[in-house]
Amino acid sequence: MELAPGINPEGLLGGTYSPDDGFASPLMSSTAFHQLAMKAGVDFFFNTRIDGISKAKDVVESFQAGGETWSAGLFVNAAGAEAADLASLANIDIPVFPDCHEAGVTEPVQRFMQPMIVDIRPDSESGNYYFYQAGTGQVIFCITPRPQIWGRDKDSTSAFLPLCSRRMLELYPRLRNLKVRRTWRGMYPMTPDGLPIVGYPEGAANFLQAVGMCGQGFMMGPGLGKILAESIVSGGNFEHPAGATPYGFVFDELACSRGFEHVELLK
């Protein structure tokens, strides 16, 4: 109650607080990553869609895009919601399915709440939802639709804001007078068990998959990128994906060939 003054305690059975959690701007972070990559000699080709992949037996030889061809010893699929489409060009079946979610942001106001608040109680129209106040004052919010909305439609809907604001105000009435600046819609790249797919698939031994982050890509991406970079530099390959690093458990638990018997526990 001290961390989120004014929260409605009715129906709340308990909660957890993670004081060491952090916040970063996706826009500022991606810009910084881009600048660092440019300094390291990375070439970027924006608005260029891969339209073909050439293979020799179980090895990818080249990618084709925009009339050009790129060859390499190793290729990485980190295409988010379009990961399955990219993998299919190499005749690889990767179970990643785009799940539409909407979010919104308010005007900035003086800091009045500290933690991100995640309410896991579902209702007839939605699952869990969350909201938090950024260091710059805006309140960012998102909700899980029920049932899930599969596809790649990025158009905002008229249903999102009334649904999400109703649930937020029921829990935290002091949000009532905030002005919403904008809403947007994007995709969570989901897998059947709610876990990422990381590794080298059968049928494309040099096509590393780093896909299916299930809405947690910005949180897991930097750490996973570091793990993959270290494994590649140390000699990781289809037979030994972790190379000389101690990250074998990551590739074992998130392998492309796993059974996907389990389902995501928290929705």
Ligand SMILES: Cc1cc2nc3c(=O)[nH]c(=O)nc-3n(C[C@H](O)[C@H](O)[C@H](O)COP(=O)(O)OP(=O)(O)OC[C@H]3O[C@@H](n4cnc5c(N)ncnc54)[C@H](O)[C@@H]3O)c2cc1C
Given for the second form:
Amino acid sequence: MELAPGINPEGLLGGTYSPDDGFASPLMSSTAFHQLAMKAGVDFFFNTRIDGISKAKDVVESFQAGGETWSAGLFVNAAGAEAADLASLANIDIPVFPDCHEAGVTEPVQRFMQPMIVDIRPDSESGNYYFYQAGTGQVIFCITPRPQIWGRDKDSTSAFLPLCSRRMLELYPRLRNLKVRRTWRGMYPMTPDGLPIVGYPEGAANFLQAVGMCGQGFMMGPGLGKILAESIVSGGNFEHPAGATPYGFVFDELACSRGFEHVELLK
Ligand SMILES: Cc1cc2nc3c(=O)[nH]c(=O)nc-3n(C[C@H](O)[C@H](O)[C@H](O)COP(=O)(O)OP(=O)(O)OC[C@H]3O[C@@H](n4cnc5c(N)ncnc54)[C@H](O)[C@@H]3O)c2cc1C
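Which structure goes with the form predicted together with the named molecule, now that we have seen the form predicted alone?
Every component of the complex follows; first up is the chain already shown.
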């Protein structure tokens, strides 16, 4: 109540608060990663789609993009919600499905709440929803539609704002005077068990999959990127995906060949 003054305590059974958590702007952090990568000598080819992959037996030899062919000893699939399409060019079946989610942002106002609030109660039209106030004052919010909406349609819908704002105002009435600046829609790269898929698949021994980040890819991406870079540098391969790093458990639990029988407990 102290951290989120004005929140409606009705039905509140308890909660957790994680004071060391933080947030970051995807725009600013992506720009920073881009600049650091450029300094390290990475080449970027924007607006260039991979539209073909050539294999010899179980090894990827090259890919085609923008009318050119690129060869390498190792390839990484990090194609987000399109990862299954990219893998299929190498005849690899990866269960990553585009799952539509919408978000919104309000005008900036003076800071009045500290934590990100996640209400895990589902109702008939939605699963959980969450909102937080950025250091710059805007409230950012998102809801999990129920049932999930599969597909690649990036157009915002007229249903999102009434649905999400109704639930937010029931929980936190003092948000009612905020003006919404914009909403947008994107896709979670979903897997059947809600966990990423990381490793070398059968049938393409040098095609590392770093896919299926679901709704946590911005948070997990930098850490997973570091682990994968270390595993590649230390000789990770089909037989020993982790290479000489201590991260074997990551690769075991997230392997392409796992059974996918677990279910996400908190959606
Ligand atoms: C509304 C919304 C809210 C979210 N909120 C959060 C959050 O609060 N925290 C969090 O951690 N995550 C959040 N996510 C999830 C997060 O955005 C994703 O998990 C993350 O972006 C996935 O990262 P990625 O690098 O795997 O894929 P992406 O960021 O999607 O990158 C994949 C890239 O591959 C490119 N590509 C695809 N196919 C090809 C091809 N054939 N050739 C060349 N390039 C190709 C694409 O153009 C794209 O640039 C949210 C997502 C949405 C939609």
